[in-house]
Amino acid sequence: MMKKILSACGLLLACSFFPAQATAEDLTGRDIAVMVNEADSSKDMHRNAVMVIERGKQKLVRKMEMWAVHNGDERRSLIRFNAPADIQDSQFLSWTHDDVNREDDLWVFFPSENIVRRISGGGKKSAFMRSSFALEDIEYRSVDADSHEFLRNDSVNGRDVWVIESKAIESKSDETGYGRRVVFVDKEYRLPVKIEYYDTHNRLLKVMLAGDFRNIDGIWSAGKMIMQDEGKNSRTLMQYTDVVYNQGFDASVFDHNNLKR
């Protein structure tokens, strides 16, 4: 139930874009960012997720359902929590845009308040349901909301990766809690297998690791993600199951007027 981090990312992605004339040596940071953006070629997606939040000896388990749809340069996603009881039916809805001049639309509904609240751009920096993920980590982000610099070729767990550095453009800098992100993109999956998040003083804040990649209907998808806070005894595991693409569903699920229903 999380938007492709999303994707966070959501925070929380095989129809990969590769410039027709380019060789591996010619790729720019933006070329690689576009590959990641285009890796999920689906029109829509549905999946279930379990989020386990660990802080010292404390453990919180949250179960959710996620929907996403792509419509031109707009992407919509919905996250609905099914458990535990105290957050059941809480929902996050987002309409995000490739056009960086358009403001994204984000809403949240908590049954205990019985009110739909709109989240401003700066609200993306807040923690997602008390986890190590920020809301911006699981939301779709336009490629051109950042500048992207190719750093090097490298490897992660024996797999070849490209490493790029992404920094928010000036007009989007107030929407992020990060000074930069260093993204390790698997050359086969065309997806991040590791992301390092730094603050504006270049201090490492946290590290995300993705794994359990599966090819589902021609689309590479990460089955789990772990976000580890740097210097803290806390981390969050996100595990995805029952992932399906291009099944089609009623678009009214993304209507913010229906969040209370």
Contents of the next structure:
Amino acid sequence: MMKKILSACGLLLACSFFPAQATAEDLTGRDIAVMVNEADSSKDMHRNAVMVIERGKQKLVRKMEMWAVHNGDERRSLIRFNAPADIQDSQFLSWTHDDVNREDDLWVFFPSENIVRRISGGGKKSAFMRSSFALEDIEYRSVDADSHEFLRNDSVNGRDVWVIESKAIESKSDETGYGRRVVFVDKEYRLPVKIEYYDTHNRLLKVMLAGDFRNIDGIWSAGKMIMQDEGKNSRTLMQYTDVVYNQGFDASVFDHNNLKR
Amino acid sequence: MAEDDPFAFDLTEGDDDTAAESSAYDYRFSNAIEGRLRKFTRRSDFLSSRLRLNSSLLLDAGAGSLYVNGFFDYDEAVHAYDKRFRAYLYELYGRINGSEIGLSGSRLSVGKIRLSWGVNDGRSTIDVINATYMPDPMANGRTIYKWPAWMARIEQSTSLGNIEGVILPFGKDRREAEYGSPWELESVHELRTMERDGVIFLNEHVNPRKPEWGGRYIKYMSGFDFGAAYYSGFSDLPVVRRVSANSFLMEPVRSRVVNISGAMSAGSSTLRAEAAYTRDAAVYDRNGNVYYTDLKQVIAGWDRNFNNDVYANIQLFIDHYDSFQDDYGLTLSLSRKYFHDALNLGVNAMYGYKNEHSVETFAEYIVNDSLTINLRGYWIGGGTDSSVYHSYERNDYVEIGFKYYL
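Condition change, the form predicted alone to the form predicted together with its partner chain:
Up next: the whole complex, starting with the chain shown before.
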């Protein structure tokens, strides 16, 4: 029934519709992954985002606008870049499917040529706008695209969490740049507060922390994130503003014809 | 407490550079300075020493928008055959969003527009709406530089797919290379020289100012995109015809092309294909006389990201003429990014079976969000005596360039 899991900051979009904290100690990893997915009850979402990449003394700033809509077993999202100038008006449109047998669809709009071009889902593994995030970190991911194993109960910053390990199933392993992810799910928010990303050689690549949780229109959301590259003097800060849910905006937002400067 | 709280940052206040902005710009004015120094490798002089101010303005009023983009160029290296200073209007168009006035899914754009159709990106059979910018035709090692044209474009989204139509009341806006320019075609240079010597009369009627039009249907589906297009316009390059014994007319001829295209994702790869049929394409016989024959084209492409930082793109193409020699070859793009994508090293290339080739190696380094610098090497040539590539075979160059956003 509930098949989708939100990955990384996609997870942070999510909301909690569970009025009571789960107490069962026999939860499986998949149960928790489904729970996280359930947290996103919104039909649509819009927000602005500011991303600051700190790399040594260098600071790079990206600004973008994001839309998402959940329609049946499909989720569509659109990211439009407002800064910096060299990528201004470029846009990513993606369709993500619950059915793991269907590949995700991704299109890019290039304003200089006024053209919409399909790119492969594998493009989601690349660094997102030179940040520590990958596009797959901010896009939705089907629950069943991964196997999920419950590891332990734990705490992060004094808050109780479930810890699960998620690994891409074989048919989806080509679509992720990670060997596994260890996800720390807050038991109240039902959202990740921390994710550790490992490569296929089990080396820790980076760690994401989520914070500034707010209840917006009855939906818990993380307002800020930090992605820290392991062993590098590099991290990326992300902050969301003007987050709104269930506005019922025009579906044409996701129309390919709408990808324009 | 703030010292212990990793989230005690606010990216939306303080520094103007990190202030969050409203998504819908009412007004946006952007400027960039671009510089490039291109040194011939087979000649002692410079191909270009251009300094460009690139300015754009976007006005967004919700129901519609207006965009204008122009250049101001200074290029000392072209003084022998062209003006040092030039101002260009590159794009100028207004757009009305139908959804704002009760026509959901429709959109009307009017103005000077760069518009690209087709799914292939190195070479496309239907990227014919805009003319090749002959004064500086090579965008990179595998694509050509196109110049926007005045047009009206209407788009309508339906549940069955997206439909659009374009009409260019004055046709393409062709810009020819000046006499003596390194990008002037050899055959054109010979004709112009003879005309200057009083041997012949040459009428360069490169912009007939006659309407062109076309339509496209495209359906974006899960896993697959399909498109079909038709365009009736004039040939990109003008055709030279003998009008009388010593009089020649240089003028594009009307051609009509039908195209189908498809693109699909397959894991980390994307497969693209186009096929096109052009009726009465203009070709030359051995004596230089123009005649017409049907042209059938097929392009098949594959591109893929490897290990997140390596990108490969290969396209195979074949142009089959009913009564002319076929042409076939490939385009290639291969690049790898380093240092958190700040440095991009790569090669773009085209190779045709008659040894027609253009190869560009490049290194682009993003210093920061405002400044990008690049180094390039470019080699072009091959082909038969009458080919475009042969005309450019002395144009190999190396380049150092930059772009700075103000």
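What we label the rigid core is the largest C-alpha set whose atoms superpose within 1.5 Å from one form to the other. Numbering follows the first chain given and starts at 1. None of these values were measured; they are calculated from a predicted model.
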Item to check | Rigid core superposed, the C-alpha shift at H256 between these two forms in Å | outcome: 2.4
